[in-house]
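The form predicted on its own is given below as one chain in structure tokens.
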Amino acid sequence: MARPRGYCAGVDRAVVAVEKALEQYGAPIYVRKQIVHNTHVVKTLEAKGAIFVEETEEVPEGEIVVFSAHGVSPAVHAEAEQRGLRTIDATCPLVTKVHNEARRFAGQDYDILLIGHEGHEEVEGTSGEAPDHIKLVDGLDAVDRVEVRDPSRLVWLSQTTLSVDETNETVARLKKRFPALIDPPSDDICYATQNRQVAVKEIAEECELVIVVGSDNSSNSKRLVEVAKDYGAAAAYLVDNATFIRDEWLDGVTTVGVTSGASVPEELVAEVLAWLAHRGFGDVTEVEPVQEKMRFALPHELRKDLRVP
């Protein structure tokens, strides 16, 4: 078992924000996009009265809408205000940090190379902070295609949920093409993404099979599968829950590694452990190369009504 695994501070904050909003204001509470990228979490919140929509235009005027942990662009905030919506911004503070960096560098007239995956909600939100200055770099192949105005005024930022190794490789290739490229003032890949990758690296070489619990649209969960394979696991699979595991994966396997993405509740991991124990893998050892103690306060819109310090 890799540790840390599962909920990070930003995910916990976002999920609790929806739960507290339902308790404080009553159902329905609207949520733009999935609050976090996990099918089980979304269904659980729907059962409690949350309504998930794709865009703010689907929210009735005057209602409450929660913005997901992945962040939104200024245009989305403006649209919500125009429609008279009450907003609760559950954007992860580490994503907000990247937004702030994008605005600051754009204000200094830098071109910004944003390393990330096209279409991901976090990338869309960050790009919206400075659309005239941000160029998306989606993978190593995109490095040779990106065009900039002035190679001497260039900075890179990244999506927070990427593979650390892959991002470093992309940055190295960018710097070979653009020697004046400067780094952000602090690492954009979030602590939780890095910690979970470190833990998987620690266990992968000892395991013939690594099971990563997480949904298919979870970027950080998919990266864990890639890291496990890169660091020695013969096979690694992403599963939403225990029902997705196949018995044939265990053929010839003596040691299984288990971890979960940053938006996965621990109960889903427990179900996977029970499934494995039923098939003879009941001896569990936790490996914890790094401890994690980060916590984030609830969104200020909620704190003022809940009177939470």
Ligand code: 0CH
Given for the second form:
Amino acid sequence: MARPRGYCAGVDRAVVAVEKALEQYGAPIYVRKQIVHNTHVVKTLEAKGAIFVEETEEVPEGEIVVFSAHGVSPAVHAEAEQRGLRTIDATCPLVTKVHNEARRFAGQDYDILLIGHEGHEEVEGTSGEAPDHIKLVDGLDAVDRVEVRDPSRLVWLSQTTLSVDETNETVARLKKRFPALIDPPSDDICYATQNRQVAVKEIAEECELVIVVGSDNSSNSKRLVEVAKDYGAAAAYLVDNATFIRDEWLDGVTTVGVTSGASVPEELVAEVLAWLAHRGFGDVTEVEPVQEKMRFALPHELRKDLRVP
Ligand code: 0CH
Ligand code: SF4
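Can you now output the form predicted in complex with the ligand? The one shown was the form predicted on its own.
Next comes the full complex, this chain leading.
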């Protein structure tokens, strides 16, 4: 077992924000996009009265809408205001930090090379802060294609949930092409993404199989599968829950590694452990190379209304 794994502070805050909003204001509470990229979390909140929508235009006027942990562009805030919606912004503070960096550098007329995955909600939100200044760099191959206005006034920023190693490679290649490229003031790949990668690296080499619990659309969970393979796991698979594990994956295996993405509730990991124990893999050791203690306060729009904040 790799530790840290599972919920990060930003996911915990976002999920609790929806739960508290349901308790405080009553159902329905609308949520724009999946609050975090986890099927089980979304289904559980739906059962409690949350309604997930793709865009704010689907939310009836005057209702409450929660923005997901991945963040939204200023245009989405403006649309919500225009429609008279009450908003609770569950954007992780570490995503907001990247938005602030983007605004600041764009204000100084830098072009910003944003390393991230095309179409990912976080990238759409961050890009929306300064669409004229931000160019997306999606992977190593995109480095040679990106066009900038002035190569002497360039900074790179990134999505918070990328592979640290792959991003370092992309930055190295960008710097070859643009020697004046400057680094962000602090890491954009967040502490939780980094720590989960450090922990899976520690166990990967000893494992013939690594099971990563997480949903298909979860960037940070998918990166854990890649990192496990890069660091010596013979095989690594992403599973939404224990029912997706196949018996044949255990053929010839003596040691299994288990971890989970930042949007994954621990109960899903417990079910995977039970599945493994049932098949003779009941002797569990936890490896914890980094200790995590981060916590974030709930969104202020909600805190002010809570009787016991
Ligand atoms: O890893 P991604 O960004 O796809 O999102 P997730 O699985 O919901 O994990 C939480 C990260 C939220 C924003 O950084
Ligand atoms: Fe925040 Fe990082 Fe968690 Fe994303 S993965 S919600 S940036 S702490």
